[in-house]
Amino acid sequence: MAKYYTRSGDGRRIEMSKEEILADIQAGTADAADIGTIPALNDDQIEHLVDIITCQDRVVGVAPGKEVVMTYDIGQLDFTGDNGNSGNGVDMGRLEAALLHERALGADTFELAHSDYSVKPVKPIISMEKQTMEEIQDVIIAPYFYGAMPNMGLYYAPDGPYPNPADLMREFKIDESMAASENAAEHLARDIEYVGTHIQAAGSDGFNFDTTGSAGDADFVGTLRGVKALRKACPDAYINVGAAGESVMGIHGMIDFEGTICAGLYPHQQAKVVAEAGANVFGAVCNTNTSKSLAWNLARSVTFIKAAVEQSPIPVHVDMGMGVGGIPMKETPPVDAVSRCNKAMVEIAKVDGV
């Protein structure tokens, strides 16, 4: 029987028949069709999925006039910033890595970002985050972008003004720890109006919110708040909206948007609040699970795209990474596996962007 050099979640290599392969994507469509009330890959895209894994060549790409958008997070992070943070060690300047990304590495957009990545830390330093975007923007031609984490869990102790939830939860105080989910969402949610504002004003083409629910429902919560604020302040930036998991934890669990709960949400349930906040792009995302194989993992991430691509009123654009979109959860992800995850979410789940 004819083996298949592939993947598994964790990213090691491992071989697998086509018989194996097709058992693994028919398990893995089935488990997020379950999972999300969406319906599995038919046959054909099924098979089609059978060929992209199967492949025997290392790197695959889409035909001509399928490309779609490639987007960049984190920013020069991924120069400057060591393996430990997924970066290359690189001793540069943002200015350098913004026009490396834009004119070695072809880049769609790019943004600028603070060395934490989070909205709260740039707050007392909005200052010299506007110059910098204001020195950018004079030589770069690409979209350039702010983009930064809610990460609302630094709101809490002892990094924030309000007491941990999951303490309060250990302690039976369930209503002091909604209520401080509540209390830590609306600081968000001014912080993300405070920051986003002003960063606009210095010229920025749009803000990218990576990760968002990071921290349960009332972050993702607070910050569709916050991007329903910067969207009445500024109508004409561009706002993307990146999901941090393929479901919403339910921390508070009570929490909602406009009169949706939103603790348990899948991607496309999360399109349509996210849309409804005011964003253009949805950022969607399916994790990994390290114990399966790249079949069933990439099968079961196209599944839920799929599903948020077709029921969103805004372009989706897939989360790509490590650990999400059916790639290995490893610090630098092998490029057989992103490449043939890439090409499935383009040509069966139809995304806008990766």
The other form holds:
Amino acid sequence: MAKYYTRSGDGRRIEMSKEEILADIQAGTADAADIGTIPALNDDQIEHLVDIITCQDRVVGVAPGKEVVMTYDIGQLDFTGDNGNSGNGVDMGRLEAALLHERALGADTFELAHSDYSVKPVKPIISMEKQTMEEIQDVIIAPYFYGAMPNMGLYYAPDGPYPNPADLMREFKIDESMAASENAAEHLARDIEYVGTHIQAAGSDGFNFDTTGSAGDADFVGTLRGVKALRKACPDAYINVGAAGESVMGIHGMIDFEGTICAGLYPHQQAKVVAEAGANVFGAVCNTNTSKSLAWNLARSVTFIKAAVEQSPIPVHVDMGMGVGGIPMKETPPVDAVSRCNKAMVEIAKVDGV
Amino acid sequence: MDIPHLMTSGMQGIRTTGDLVARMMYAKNMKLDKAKEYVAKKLGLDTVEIADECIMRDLREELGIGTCTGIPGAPRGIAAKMNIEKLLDIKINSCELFRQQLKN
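The form predicted together with its partner chain is what I want next, because the block you gave corresponds to the form predicted on its own; please supply it.
All chains and molecules follow, beginning with the one already shown.
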């Protein structure tokens, strides 16, 4: 039986037969359909995915005219950061990094980022960020955002003013735990409005909220409330909201945005509340299971993202970094896997961007 | 990560019209097909041609909307974006700020 080179969810090269790949694709799409209550891939889409995965060319691609737009998280830190961000460890200015992405790497959009890449630590240095934004906007041409994670974990002890909800739950202080989450969410929303309106006043094209909901449902809701305030203050700002996971973690459990309880929302449901808050583009996520194959992960991911694209009132840019969008969870994701995941998202999920 | 994504399906930013299509997505909530059609119509091209480097390299220089290669004297930055505002019939925040800072 013929064997095909493919990848595991942790990036290792493995060999699978066509029948094994097909079985994993069927299992992956069935898993997403079951837990998301969304349609599984049909026979044609599954066959297309088999073709993409069994193609033994190192890099695959879409047909002319089918190209999509690329947005980026983490800004210049992909050059300057350490391996925690898959950064190259190359010290350089933020201006040079932005222009290299625009003129040498074909970036459709790019962003300015603080080295801690979170909303909260930007507050005390907002004037410096505004100056840098103004200078780079003078010379860059592509849409240039400010990017940061809401990262509500920074608002809890020992880093922030509110007690840690997980610690309180361990002590069975459920009401206190929920109150801590609610207070942190309000604080986060205020900080988003503060940082966002200041950076827009410096000429930014907009704001990219990366990894929204990483600290759970209150993080997700706090961000959306901040987005709503920013939209009201800056009606023309370009706002991108990217999620942290395929499901919003219910650490609070009951917190809502405009009447929608956000715990447990999947990408096709997240897209609707993100649009309601006033975002222009939604960054949909599906996480990679490192114990499963590329075929299983990609089929599951495409199923979730396809449903989000079909139901979203705004454009959807699928998140396709390390460990999301079917891509293996590896600091140096294999080029063959990245290329296959990208092609599948464009041709089967019909994403507006990556 | 950037390079395999770019090679597989990227519009390539200012090498073609990726920046322009992105602006229409964000400025008007246009989905991909609609944003491409809008940009193509403004340029008098079709949606395959707007992602063709051969066509767009020269057209971008002619329209003064910025190129990926260094051309002395050619508009870049705010000047190129002001030309993009006219081409796409949109306002760009950094250009608005620039205009506000000018004295009569």
